[in-house]
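A single chain comes next, written as structure tokens; it is the form predicted alone.
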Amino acid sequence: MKSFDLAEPATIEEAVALLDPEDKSVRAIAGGTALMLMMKTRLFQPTRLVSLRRLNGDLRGLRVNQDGGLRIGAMTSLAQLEYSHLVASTYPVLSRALGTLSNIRIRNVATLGGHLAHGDPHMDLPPILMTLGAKVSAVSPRGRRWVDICDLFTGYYETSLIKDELITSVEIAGQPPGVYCWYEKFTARSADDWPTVGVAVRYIVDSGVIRDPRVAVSAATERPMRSAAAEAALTNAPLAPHVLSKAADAAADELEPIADLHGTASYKREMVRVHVRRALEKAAQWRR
């Protein structure tokens, strides 16, 4: 590993001051679970790394917004998510998605911020955060700006955060009563590996019909992303078997899976396909 600086500034104001949007090797580094092995590998060398861990304030812990909704540090540890009340009481798709999430010792570490930053498409919490309607706060010399969490991934390992930003929070909107969610993960191997298939969904069942449905893949494309079809098919339409089928596949037939170690794109395209319709049919026996 080639030798490197190490800044470790006291305010945000000054973290991203020593960002510089136009040197790739200048990096912010939080809980550094993902960075760290990527410069053990020497598939990521620095000049420099930005440590956030002085930075207190805004970016840790977790606020109640007016609509119900949360608020989350952006330095809030993984850890302190899964064991945090307040989130299984408002959103326990999360918390339950949380205990399979890699291990503890990976979860005392890493970062909300960072896991989101990554950009990695295998990750846990991206596509449930994208049934709950999240946006992520990012700041940088010019200002604050919110990016809503279905426009932050835009490639394999890519967001569409500028180098010189860093994440401070991420906002989850309240949810109405009643409303049905699930998070299905589907492993290869040991159940806190690796994500073969991540599948999220959520909507309203009102009248007999479903409402405002989302449905969110992750691990078999190349970055997490809804799936309109799927959410087409299931709008105004009635929690019945064959619609939920019919959903899962519109999203296997929708979704372009990549091959990897975990699996072939059809292998995976048909794995959508299975968990697409078991994570409907779950998060209908699981409110909330």
The other form holds:
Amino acid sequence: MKSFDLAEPATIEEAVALLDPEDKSVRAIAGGTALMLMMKTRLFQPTRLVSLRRLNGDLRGLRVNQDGGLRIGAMTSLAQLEYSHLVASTYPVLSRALGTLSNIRIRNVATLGGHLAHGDPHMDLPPILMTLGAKVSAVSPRGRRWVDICDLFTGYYETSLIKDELITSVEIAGQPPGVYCWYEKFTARSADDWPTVGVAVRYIVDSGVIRDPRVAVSAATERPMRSAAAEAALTNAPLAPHVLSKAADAAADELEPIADLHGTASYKREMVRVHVRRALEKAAQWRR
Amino acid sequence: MEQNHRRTIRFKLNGRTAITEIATHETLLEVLRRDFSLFGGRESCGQGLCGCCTAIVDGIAVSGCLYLAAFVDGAEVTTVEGLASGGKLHSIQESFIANCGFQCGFCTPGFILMTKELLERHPQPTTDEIRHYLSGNLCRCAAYPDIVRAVKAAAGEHNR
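Having looked at the form predicted alone, could you now put up the form predicted in complex with the partner chain?
First the chain shown before, then all remaining chains and molecules of the complex.
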């Protein structure tokens, strides 16, 4: 690694002023677990890093919103989320997934904001948040805007954030009682590896019929994305094995997997089919 | 090198005040080894996967190879060298010796520091909890059964 200018501002205003909308070599750093890997391999050689570790206020803490959902500060570590009773009682699907992310030392240091801003399609929380419904607060010198989590990821390691915008907090929507949720993580190599496919599902069952289904897939594709075809196959259909299989087929046909170290494109397409079905089944089993 | 690429950091290291000058890109592990001759932490995978570089910063275990040294300015850092006190080893260290929780010893400092954090979060861990918590520490000698036994014994000691 090469040395760089390291700024440690004390306020959000100072922090965003130190970022540069035109310069890719200037970036914010939170826990830094992902950026450090890029820097060590020289994929990223910063001229300036703006550390967020001295920032407080909006970037910290966890509280319940009026709709029963949670507002989480962007500097909250993944381990803080993993050990939070509030997260466990509000979104058990998130707590279960957090225990499978990398290892505890990384979760101790990596933050929710960094996890989202990095734009790595293999991250586990984006598909879950896309099914729960969430928005991120993005602050820049021009003020704050809210970005729907489904509009955040635009490509491979690309987000819709402008280079001088910082994620300060994340608001996850409250869920109706009796909601069915599951995250199915499939690692093809070792258990602690990045996923080959990640599938998050969330739906409601009303008189035996599926309502408001959401299916999101990560890792297989260039960015985490919802499958409109799978969701259409589930909407107003009975909660039955042939319906879940049809939805899995629809997701596999609709999405365009890309090859990487974790599998070829055609293998990933089959794994999408298998794991969308499993996620839908497990959501129903776990609910009971 | 530009002046703002270097800085002096002050922190608590194993209970004592530590001051050193670093470059912004240097990792905690590099600085502990170079400036303080603390060789218990080792760079093995360099990617945060193996746990050999574990250090405790403000009470939480981190991968020293992925942690900027600049970030410990004002913090409290504990390495394996800081666990013994008054010439007496920490009970976790004693337990690893008594249960032969190692062969070559390269990964042992990392396992001991992770065990310290594990027992703070889960004072009576089950075997599954131990295996899950330590899944980010690799022992190439595969002394895992003995390590799990050492952790269980240390948990008994911990709660005495």
